[in-house]
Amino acid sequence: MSNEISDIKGHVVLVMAPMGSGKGTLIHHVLQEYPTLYQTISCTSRAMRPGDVDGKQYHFVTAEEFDKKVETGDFLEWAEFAGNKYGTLKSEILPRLAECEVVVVEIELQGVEQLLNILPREHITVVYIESGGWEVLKGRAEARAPMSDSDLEARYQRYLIEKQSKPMADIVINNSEDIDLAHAEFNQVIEAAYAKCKS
């Protein structure tokens, strides 16, 4: 992989945040604003859910197929959550970085730690989406669908883990109140990434 890494000319924007922080909405916004921006599609061993489309939300594979990809070195990074495995395929990111493209990756803490140890740091911007704290996230979750106490507790424990990634961020965007300001700040991140590609 060393030769592939040495060919990097583009820039990676790693976006991490607690579940329910609105990071998906922010990413969707910049994808509309910047047509040449590319969001990677992760590979997962989890089962498809109603409404899922293979190659849209994820590249869906069996657990055995995922493990085979691990063995053959197809992943740039991968991690396991709640019994399911998720990973970023090299084919999703390295060819685009070689062509000086800007790539957005929605990612978890474990993935960020791995990529920071693999990719040149000057080609990475880590963004953390601030959600306004647990009470805000809890309210959003309960507004979407009824949740049991055990589900809320599991989500809270995940929030505590995800919050640990905030100190690793280069930029923190507050998405708890002013969505227009959050959009503008995320646009600035993407503009800076494109500027680094040109320099």
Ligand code: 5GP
The other form holds:
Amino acid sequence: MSNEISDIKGHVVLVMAPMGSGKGTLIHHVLQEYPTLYQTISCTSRAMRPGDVDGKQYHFVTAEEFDKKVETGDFLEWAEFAGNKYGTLKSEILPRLAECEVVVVEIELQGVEQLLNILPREHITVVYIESGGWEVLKGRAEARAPMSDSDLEARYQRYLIEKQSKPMADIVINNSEDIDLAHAEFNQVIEAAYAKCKS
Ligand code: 5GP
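Please move on to the form predicted in complex with this ligand, as the form predicted alone is already shown.
Below is the whole assembly, all chains and molecules, this chain first.
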């Protein structure tokens, strides 16, 4: 079980998208389709939300525990986002990459930039999921639950940050019109990642 960057043989599919773009559903779809595909579970200091399960969406830790892991070099990357810390544990990703696995990583922009600096570029595919502009995402969020003006403003600021990641993508998947096409395009990305692992 190697933790060395030089032993990487597998492939990372880095998925970026504004909140509300349906990336969770798309990722769920490929995880069902490809049983050996693995989505890394990050560590976070944010409070658990209703429905969160420790070890499922995240490994939930205290701010102190998170800082300790930073000190001991447990993270491949980590970042602060909206007042909370999030990080990818080396143990979640490097041993799998050494074993030629394909892993899906869903993190925010600062983390993506770090991973692009740390991991060999030929072992990464960056995917951006697009799903309409702010008006569409806002409409969807409001339809789900009423939002205060300050919540809406916070979401808008987050959207502005998240959409900056689009130019970094190798592949942009449009998830606003034809969902079946979006699924098929995502499947192709995963197939290509597996093909790169074998070659
Ligand atoms: P949330 O708190 O809504 O689950 O996630 C907030 C943001 O943190 C999302 O944009 C998500 O992609 C990002 N995130 C989740 N895990 C990680 C991680 O391990 N590293 C970094 N840099 N960002 C992460």
